[in-house]
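Quick heads-up: it's one chain on its own, the form predicted on its own, in structure tokens.
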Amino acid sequence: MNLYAVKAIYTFEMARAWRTVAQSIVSPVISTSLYFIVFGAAIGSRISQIEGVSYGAFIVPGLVMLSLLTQSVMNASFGIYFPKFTGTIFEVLSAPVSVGEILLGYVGAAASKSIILGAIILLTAGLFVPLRIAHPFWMVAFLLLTATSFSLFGFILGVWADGFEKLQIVPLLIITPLTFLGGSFYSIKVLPPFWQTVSLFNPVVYLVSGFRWSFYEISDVSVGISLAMTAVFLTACLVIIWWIFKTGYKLKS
């Protein structure tokens, strides 16, 4: 393995994020606390607690589930999508670096500035609730799972899109929206029977539920169903990644 290639890439792109420390960092680090503080205070004063825990600590799962999956896709899909745009994608495509180690430093970094500020909302969340975590190293694997795969899926973004437009649209009207319906803020579970069906079709439900489980040991499905559906995203995200190098869809045009 080609590891000077992996860590040149792994480190401009994290090079990048610490320049940008505000738009990368700060900026989602405020605005999470803001949705932390309106729900917590406006939304928690009406519901004392869900299945014993109380609204302010059960919302936290949801919250950091909700900015890492934004914050996966945006880091990763920019970080492919500015080298094609200056065509420095051809350097790295003519250099002797495989696919894997494409993606470790593409997506390595990606999904390292994810876990950093999924971290930072966790810290930052016990400032406002008391935090516990029954499971800690499965808290770590759904946040690792999760972190990587949707940065890959970034990536297939990044590489998809001809233009910033399309960079914002995923994001925008599918990924937040899919979060916000995923029971971030919520149970599925106090949902009427038809809503519960349909909310089970969001894949974000599967996420946000095996995370919560790893704190308080509630969840809306399986936590095996949870990490089945993860590991099968993550795969067909691999999958996909291969086809776009093997025909070289919108990178060798």
Given for the second form:
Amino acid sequence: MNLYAVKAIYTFEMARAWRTVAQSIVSPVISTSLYFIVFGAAIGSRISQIEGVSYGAFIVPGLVMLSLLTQSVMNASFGIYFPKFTGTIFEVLSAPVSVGEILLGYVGAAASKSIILGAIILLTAGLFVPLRIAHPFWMVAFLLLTATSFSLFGFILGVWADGFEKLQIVPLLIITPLTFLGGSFYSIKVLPPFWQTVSLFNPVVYLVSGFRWSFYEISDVSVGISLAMTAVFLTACLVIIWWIFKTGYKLKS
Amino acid sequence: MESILSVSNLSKTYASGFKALKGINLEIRKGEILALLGPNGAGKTTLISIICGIVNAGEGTVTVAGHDIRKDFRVTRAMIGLVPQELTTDAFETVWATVNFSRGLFGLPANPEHVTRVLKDLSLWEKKDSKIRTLSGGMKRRVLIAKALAHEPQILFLDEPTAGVDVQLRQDMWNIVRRLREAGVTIILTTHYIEEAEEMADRIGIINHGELILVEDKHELMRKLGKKQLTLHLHDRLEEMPASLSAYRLERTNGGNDLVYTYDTQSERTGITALLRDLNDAGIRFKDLQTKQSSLEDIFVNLVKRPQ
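Having looked at the form predicted on its own, could you now put up the form predicted together with its partner chain?
First the chain shown before, then all remaining chains and molecules of the complex.
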């Protein structure tokens, strides 16, 4: 195991985040605060409790997930896309490192960043609404699993993208809609039966539901299914990345 | 001499169908400087990229010190340093950070003394805290060399190290390469500048259309393929070539004031004695003469021009 390489990549990626701290940390925190003000305070005060939880508190897990997903994908995709774009990727490809080590470095750093961000958002949320975390262990587990799987997904995106447009378009056109429609701001139980069924095809539903359960013990789908779906997604991403490095897809000609 | 890198029957066809390499066989000796010459698109960079792991190998095998580059990639890659042709550096990192990054990436613990030495050797020490994007092109080239040397490689690939580099830096670069060779590093450089190969290399390989046309000791190559020219500065202008001299295929240059005779240094008889005698018989007198050995450039141009 080339631990020095893992450390080098990880440190490099984390240093990049500190250089762009306004973009990486400050802007998601501000936008989340805005959600709280608009949905939690202004609109939320007119919405009755959902299964015994005030609306402001109800949306906290969803909001954390929203940032976690978007930032994981953005961080990880940019982290691998940029070296590809500038050509500095040659060094990583010519180094004595395995796929696992490359992933630990790049994906580990991207996941770390979004977990730090998730924690900051959670703390920010605590300023607006009273928080209660029923299952802290599972809360952290969902946080880690989600950050890791979506960072892996971002890595795939970064390898696949051959322009900045593609890099932007996936988070914008796929991740954001899936998160908004995934029950971040509502329980899917309020939807008509047909749309409830449609929602079950949205992987984010399982993440948000499981994550919310770890806070308030209320969920749209059972926790077991949530975990299983997350694990399936994570495995799928790993398989795709393994294939990418095996064939050299878009990395090596 | 001991071989450190061995390429056998290496072929590469890109997805586009372009055959970049066609059955390359090459043994590189420990401690030598090998220059790979060839026109653009000849396959030089593809060959290097396969050895370093940047491009997937096609058929054939490559071993470094007996280790297969695919199976034992950790061993082989740790031994190799690569300075790419393009100036691909990070922009916002400092010189110090990027060189230390390279060392870690290649699996070595931090060693500030070594990195300091490399930066000083490359006259980069004053720039160690500068962000790379603030450096000139020549300085960036040095940074790439420093990165490649950060993990103390035994084999160094320099892909056109002096392309777009001013005279001063080129001289510096040559000195760096000489010092590395003295330290026992095996160096493979590709170049367009034939004078560079002539100046630096122990052996020269010529690649064209994905084939290694030849690999030869530099002096041997120049001796073998070298043509010599004898130029005679005549006493009086020669209006017309006498028929008795037609066998020598002389060229009349400088408005008939010079005669040029081309001969092969390899042949038993150069024909110079006979030529001088026949000139004398024809009553042609000359006031001076000089001979000139053809340069590597002439040899190279002749080789790649040859129909395939």
